[in-house]
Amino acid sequence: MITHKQFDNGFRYIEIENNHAKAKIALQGAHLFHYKVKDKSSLLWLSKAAYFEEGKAIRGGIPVCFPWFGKNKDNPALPQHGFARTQLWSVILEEEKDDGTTHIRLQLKPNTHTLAQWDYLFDVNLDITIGQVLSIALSVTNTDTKPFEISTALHTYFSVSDIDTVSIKGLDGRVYYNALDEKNHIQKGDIFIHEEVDRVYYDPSERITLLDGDAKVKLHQEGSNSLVVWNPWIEKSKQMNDMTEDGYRSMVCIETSNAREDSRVLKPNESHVLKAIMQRV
């Protein structure tokens, strides 16, 4: 079933419910901000203190990023990973698939907000698949008549138990950029977080695992080569107006990305597909 919604201050969102899955989808920023399967935990990290306001980006789910991740190297001025996530997207598909599953498309088209801080034509569609697995891809294509470069990412918060108990698997002797200290390091073993964490990793393995303690999230991604793992810690999450204090400690931030030496140049006419695929297991 899909069903389209909206809270008491008109902001709107789809609602969807199949055999597998629960989601919902604002029509702002085409934010995926809940999943869960049926019979597990949700799969999704979402801030008690998230603001469902135009203009405002949502804290937690899978914001996307586009066209540029993090601050805009031209101009930092400009808002932080993009406008896309504050943009109204159109609803072009709607499918219930004969397996159980729950296919929506949305779009999102140049207007006069995105020239004036983008001067570049673009076709940007999002295609998010609710099942037992649930996939999204963020396909760009360069409707312009010169190239362009972007940088881009699925920002993706799972949920977890207790950050104490939470390791990261696959990213064992890689190189990463550490944001905080703006230096290249190389990755020991499993990823575990007792601080602020805040890294884009190079050459990731295709298929990353989160452990939480007895629980398990599988993530394989396709047309990245790097990706972002963060985690605010303390006194970050008390600046943050839309996290509570304790928020860290219940999420990750794993995020399928074309980040800093991975942005990709797209020529006219040409299209870049960024995807990601996960399940609690």
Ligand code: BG6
Given for the second form:
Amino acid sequence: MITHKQFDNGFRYIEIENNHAKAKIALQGAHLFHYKVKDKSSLLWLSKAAYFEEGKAIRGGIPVCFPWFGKNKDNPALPQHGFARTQLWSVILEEEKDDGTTHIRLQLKPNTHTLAQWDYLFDVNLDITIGQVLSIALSVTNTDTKPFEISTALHTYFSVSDIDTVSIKGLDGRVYYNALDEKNHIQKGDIFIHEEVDRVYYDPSERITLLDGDAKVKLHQEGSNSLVVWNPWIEKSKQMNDMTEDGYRSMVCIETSNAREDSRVLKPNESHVLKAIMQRV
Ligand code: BG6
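Structure of the form predicted together with the ligand, please, following the form predicted on its own?
Whole complex next, starting from this chain.
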């Protein structure tokens, strides 16, 4: 079943319930903020202090970062992670499939607000499939007459039982850029998180595993050669109004991306698809 709903303040979202799972997608940002397979715990983390308000990004779920990831290189005064996560998207396809999965396609088109920040014409779709497995694909086409560069992310907040018990496999030996000292390093072994972590890993293996005690999440990415790992830890969380004091203990972001050196240049009529497929196993 697909139901269009809204909060008391008019903030709109779609609720999906099928034989496999339940999910919620805000029209602002095409932002999946809830996904739970029946008989399993929620895959995605959502801050207890998240805003569901026009113009504010939701802290949790899967924010879509486009057309730039992080700070805008040319104008750092522009909003971090681009405008896609605070723009209203249109739902252009709702499909309940024979295999019991639900497919939703949302679209973002250029408008006066996007053109004021980024003077390019584009066609952007986000395809979300809700089943035993969650699949999310960001397709970008350059509909302008000049090339443009994009850096993007499916900024996925995974829910974990306790950050102390978490490890991430699939990045051993990879070069990563550490945003905290602004230097490149090489990962040795699995990732453990016992402090603030803000890194872009290059050339990740296609399959990443998040271990959380006995629980396991598998993440597979396509069209991506970079992966962001982020946890704000204690001090940074205090500076964020939409994080509770201990929120950082129950989340880790592992973001399928085209970040930094993995940014993509699209010529007119060229397209690029960034895709993440994930599930609790
Ligand atoms: C991560 C970045 O992807 O997103 C961090 O690497 C940033 O530097 C974090 O702090 C959260 O960003 P925001 O804009 O949602 O607070």
